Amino acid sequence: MPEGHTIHRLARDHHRDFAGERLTVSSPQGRFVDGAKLLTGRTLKSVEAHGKHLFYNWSAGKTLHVHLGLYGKFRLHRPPIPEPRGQVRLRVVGSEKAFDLNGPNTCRVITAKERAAVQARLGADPLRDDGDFEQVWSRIGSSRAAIGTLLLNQSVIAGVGNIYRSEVLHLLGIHPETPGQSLDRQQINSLWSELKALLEIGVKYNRIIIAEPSEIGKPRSRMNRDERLLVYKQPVCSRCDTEIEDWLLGGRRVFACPKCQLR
């Protein structure tokens, strides 16, 4: 499932390419026909992201809610627009570009009340201006659950997935099994700040990059996958050469260094 940096990058790019235009909306697959009828011919005003959720704000107060889930994928097109490829749930066509959406978990027109309910279930997003550290401190600092589990809970911090949780805990030397309430305010503040910085890098380069250029000897734009990550699916720790351990935590496999991240 795409992590928060991907969703915010999509929101940024779709806002740039389509906001302010009166768009043609269709559902080649046929599963979004009623929603497409509500949107086609209307002007897209803005596109926002909150965690792993996208909100397309249209004229007349219409909102399109998209959650990609495990299999959702966007394809961007330029004229001539090709025939739909696969099961295209949503096609949006503007004056210069178009996009298709295949296989999303959610694609529906929602009311303002429904949108508020979706966002109320989400935690603070490090990439949003309204991201609230105090909320994060309250939810992590009072929980007995393992921090590695809490970081996958979208009601705690929205947008963090499996790669970011392994990497940020490694950077801060925190064992994934550490209970949230065992972390002090400074540790949780460092966690929040580090995630914000890493996600911003992810948006800029459209990929997860953890390693510093000084560590690798090349700019971020030229790092390959193995160079970009320090602990996730890596054989040994980049700091101490200790063999990386991995196990299931919160339903996903977490990666950690047993020497740098003591229990």
Second form
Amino acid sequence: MPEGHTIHRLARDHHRDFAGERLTVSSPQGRFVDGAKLLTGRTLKSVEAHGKHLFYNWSAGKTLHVHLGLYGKFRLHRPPIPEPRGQVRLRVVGSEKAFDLNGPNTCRVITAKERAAVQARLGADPLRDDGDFEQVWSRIGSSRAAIGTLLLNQSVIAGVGNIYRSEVLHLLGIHPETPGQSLDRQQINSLWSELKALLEIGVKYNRIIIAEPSEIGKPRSRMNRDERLLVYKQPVCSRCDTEIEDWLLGGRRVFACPKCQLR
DNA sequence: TTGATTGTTACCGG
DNA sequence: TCCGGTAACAATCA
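The form predicted together with the DNA is what I need now, so please give it after the form predicted alone.
Zooming out: every chain and molecule, the one shown earlier first.
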């Protein structure tokens, strides 16, 4: 479900909806009981996103680390709060709203040291102010691995997932199997700035919207739901009508136009 | 019931 | 050390 845009939006919304008040934290299915005990009755101070990771900073210096993985999902509630649906790992209840967390890859209370270790393994995040292009350039420009694999590696760029990797490479006409070190600085710079722009659009509209450069700025009707992805799971190329190819790269299905994205 | 999935980690071998 | 491949884990839905 989530790439970086979803996570940053969640951080923003959860901060808006829950920060500053005493919260009740529980673990309806009995998992994460110790963590829930540590947090309940405390105040949420801030919520921060780095790539696909969420860090909830609570009073008394506690940090809740959440990673949704493939299946993780938040459900937002208003009173009356419904019965838990499925395996609810974490339930947070405030005065106006509540949320449940199902199926996360990670949900745990961590120390400042553990948090630093998590973030040390994450690369630059295009949605963060501290996202550093020089770090991205040095990682990609010196690697023999395929750019399609590097874009999924969260220690290279944090927040890109399987949809954005295919879409950004298609927009820039780069073949996914191209080794990172055979891209020039200009191309890597374009990758970085394009990802930043795409992710910001994703945060704004709460879904992934890929527009052809020629479509940007045109009336909304040109950007309807059918046009939001240009290669990912598409039958033909939006530019040249050639059949889209797909294969496994880095353990995930990648999509590319054989004509617009030459090796 | 089967297959697929907007993810990550650990481990092994080259 | 880098890099690719595989398995394991998480949960839901068509």
